[in-house]
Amino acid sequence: MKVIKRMVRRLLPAPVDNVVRRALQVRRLSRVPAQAADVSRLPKAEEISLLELFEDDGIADEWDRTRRQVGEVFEYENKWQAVDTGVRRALWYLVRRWKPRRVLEIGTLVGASTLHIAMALKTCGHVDTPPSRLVTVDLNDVNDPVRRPWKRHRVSASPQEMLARLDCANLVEFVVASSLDYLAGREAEFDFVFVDHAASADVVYREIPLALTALCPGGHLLMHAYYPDGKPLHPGGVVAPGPHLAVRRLRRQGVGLAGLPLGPLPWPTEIGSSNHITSLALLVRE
């Protein structure tokens, strides 16, 4: 049943297609009790400055170097899923701008955001202890030798592999949880958490509590499929609704949190491409 409703909803215009998502995300977010959230780790809205984000600062040429790199073992027009390649390169800036000892990245898949990730970790440089370290999560085993599952996605290699191919292995922790379950048990606290899926709202809004947790006071933590007030980013664009209800309702709820996306990036959100906007958003304490 459930595949022949995904079938349906597939030949239905993106307009309908976003109304239907949100009305079935807003009943399950609603069956949800009411979850607390401390903001106090977060930066204010004020501290983050969108400019500055991603100048220049004589790391482009580092940055050029890096998706020749990448590109050598991942197929980087890869578009099967996997975030776009404006969302790549904004995610090794980030890093690199920022130099955070550890970061959870939620949701791997096929590890284009991993890989790039990694890289920036590997450039910053850390060469005191503890070193530099990239734990990402996934509810299924990325790597399984016998299911090969990157194959499903037009990829390669599995991401362990590509990750050693770039000589970066070392600094990656792949674990295979449930976003829900890492959280709540994991011991360590992080400086960048990088919420990378679409899931449902339910499923978002016990994610954002239990992920503020986890942060080191001043960390930062990056949502990706933030849609402000729910609205598609370009026209007949599709929305994924459940980042925003998730954030919608805590607000509602009196928590002190606001999601501030990060806008037009400097660069087209793919190759070739002349769209600049991402879904991208910080969330921030007001």
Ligand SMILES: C[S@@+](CC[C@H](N)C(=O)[O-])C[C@H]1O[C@@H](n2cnc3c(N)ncnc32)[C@H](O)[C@@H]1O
Second form
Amino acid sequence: MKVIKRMVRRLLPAPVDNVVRRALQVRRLSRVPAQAADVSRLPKAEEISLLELFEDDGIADEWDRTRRQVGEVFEYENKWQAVDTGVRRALWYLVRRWKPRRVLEIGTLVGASTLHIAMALKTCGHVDTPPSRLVTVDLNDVNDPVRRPWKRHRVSASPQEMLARLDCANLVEFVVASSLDYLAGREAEFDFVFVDHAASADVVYREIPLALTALCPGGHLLMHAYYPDGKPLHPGGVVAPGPHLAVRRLRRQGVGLAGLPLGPLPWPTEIGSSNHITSLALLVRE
Ligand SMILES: C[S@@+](CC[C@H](N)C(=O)[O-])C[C@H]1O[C@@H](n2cnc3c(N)ncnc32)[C@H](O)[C@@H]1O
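Instead of the form predicted alone shown above, give the structure for the form predicted together with the ligand, please.
Complete assembly follows, chain above in first position.
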């Protein structure tokens, strides 16, 4: 039934699909009991300078080297469901800038984002906090040697294997779990949490409060697939409504939380494209 529904949805034009998707998620979200959320660990919007976040600061050459190194193990073009080339660069810049000791990523898939976070962590210079500095969580075993899920995305090696080739395997811990289970049971705190699973609003709504408690004070919580006001980023574009609807409900409850979109990026979201708009957004305290 699920497969048939998905096939029918694929035939719908994007604006119709957006309306259907949103309506379904609003209904599912309305069934979740109200959650409390403590935003005290988040930075305020005015503490973040979007211009400074991606300032060059002489690291463009280092980025070019990183991109070439990653390109030797990972076919670099945009891939279905993985973060685009613009987001990969943005993640690398953010980790270089913030120098977090512990990062949590939710949504590993083929590891496009994982590789870039790990490569940036390698240069952060915190050598005293082994064994893992990036925990990456996915519902599925992304390194399963039997199913080899990376093949479906035209990637030639598992995330684990690519990290080993880039000499970063010791920095990353893979966890197979739902974000909600992981966050509810985790012991560590993180100074950077990156959520990239485009899950539905009912999941994101329960996940944000848990992620907020997993943050160190002043830590950063970055969402992908955040569509401000639930609108497409381009005319006729598709919207993943989950993060926006979840934040909207928390705000309506009086939680002082807002999404701060990071777009447009200083670079395109795809090699050769003129599009710089990204769906990355930081969650900030109001
Ligand atoms: C958009 S992809 C992530 C792409 C990845 N960051 C990359 O760049 O290759 C979303 C991933 O999130 C996983 N996922 C979806 N819902 C999840 C949840 N509630 N908890 C953990 N993982 C989830 C999916 O299995 C999928 O692999």
